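So this first bit is one chain, no partners, the form predicted alone, shown in structure tokens.
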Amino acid sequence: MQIDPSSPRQAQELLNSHGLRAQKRLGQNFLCDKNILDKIVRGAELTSSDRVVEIGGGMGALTLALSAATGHVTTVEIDQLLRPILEQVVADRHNVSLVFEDFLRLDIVKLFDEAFGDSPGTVVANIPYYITTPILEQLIIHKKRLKKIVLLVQQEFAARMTAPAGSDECGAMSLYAQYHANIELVGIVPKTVFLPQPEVNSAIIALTPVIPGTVSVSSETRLFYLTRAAFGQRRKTLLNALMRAPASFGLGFNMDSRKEVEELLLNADIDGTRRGETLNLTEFARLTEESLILHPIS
């Protein structure tokens, strides 16, 4: 009889049979709902020939759903205590490879080479909030290897990643992600479908990487320096935020020179009395190009 970790009762029995419980320090909340699992798999738009890296195997509920929909799944799980459960759950799935390591400590190039071969692959992850940002950043760094990224994250994080310019949720990280990928909110996931139940709801987001990016810029480095400077002091006007940006942001021009920053904004046709968070990516791209004319990167 096939073990079904998507059943809350069977998931709890699995934990009990191995003398285990969800570890709070690892942010463990096991997803136990077939409908949500199906929604994640559909969001990944998998075919039978695709190859997937799953981050956070847990007890294998999502692993089973992925393995039924695609050619091969490489599941990375940090918790060694879950090894006997995962091995038991996927014992008859010959298209599943298990890796018991910390994803953030792995050689990701090697992992993707072994998991995907020469073709781009898909990453699907159910990850705790406290490591969502570093994992997303690593995936973006290696986005040329990826056709799709599907993440189950806290609803608040999903709102930031999909936030439009000018909204309270939009920040420098929002624009960073939106530059590197087209981002879609696949669905909201109620907290009641997890074991144990977390304090907040979650959401599924799907990212389709865009190479080089969703707007055209001559320097991604300068673009993100400018977005960081603009969002670094949200209550200030864009003129004042750029003038007072920390030197470590490396904008390449004299931040104390009001005249120079005014010239930059004038050339980019951007009103310096606006707040930085009201600018969209297209406007930041225009600002980037004008800053490079005034101060080329040496």
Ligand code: SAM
Contents of the next structure:
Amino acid sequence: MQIDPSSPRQAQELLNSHGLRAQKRLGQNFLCDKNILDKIVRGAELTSSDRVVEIGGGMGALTLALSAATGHVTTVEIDQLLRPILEQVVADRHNVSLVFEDFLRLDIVKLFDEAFGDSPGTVVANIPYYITTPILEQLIIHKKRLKKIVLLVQQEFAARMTAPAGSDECGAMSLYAQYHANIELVGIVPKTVFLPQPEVNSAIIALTPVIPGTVSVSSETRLFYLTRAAFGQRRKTLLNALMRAPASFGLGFNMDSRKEVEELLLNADIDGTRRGETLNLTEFARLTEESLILHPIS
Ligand code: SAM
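With the form predicted alone already on screen, would you show the form predicted together with this ligand?
Next comes the full complex, and the chain you just saw is listed first.
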């Protein structure tokens, strides 16, 4: 009989029978709800010829759902203790490969080459909250290999990723992600569907990478310098934030002269008395182009 790790009772029995407990330090909150699993799979818009990399296989609840919906699934799991369970759960699935490694330490290019071949693939993950940002950054770095990224994350993180410019939740990381991908909130996930229950609710987000980006800029480095400068001094006027932006943000120039920043803002047609965090990506793109005229990258 097929083991069903999406049933809370069977998931608990699996842990018990292997003498294991969910490890908090690895963010092990196992998803035990068929409707939510379906929702994640639907969010990934998979076809039978797609190839998926799953990060954090756990006991295989999501792995099984993905394997039923697509061509091939490569599941990465850091915890060797879960190996016997995962191997048992996917034993009759011929389209699943298991990789027991730390996703943040493995060779991602090699993983994607082996998992996807030449075509772009999909990443789906119910990821541990404490490494959400580094995982997303790695996926964005390799976005050319990806057609879709579907993540189950803390609700608060999902709110930041989908936040409109000017809202309290919108930060430099929001704009970074929103430059690299179109981001959609697929649904909210109550904490009650996990074993054990986490302290907060979660949400599913779907990212569709955009190449090169969602706005047009001549230098991404300069764009992100400016967003970090503007957000680095929240609640300050844009004029002050840009004047105080540390050169350590890495561009080798310092906009410390008021006259220079005023000229930049005038040329970009942006009111310097606005707070930096109210600008949207289109305005940051304009600022980027004007700043490149004043300070070309050598
Ligand atoms: N996919 C399963 C599910 O939905 O029930 C498990 C999700 S659980 C929130 C996160 C899983 O990620 C855990 O099994 C944990 O051991 C694994 N994990 C934690 N850090 C990891 C890392 N750096 N690389 C790969 N897997 C990791």
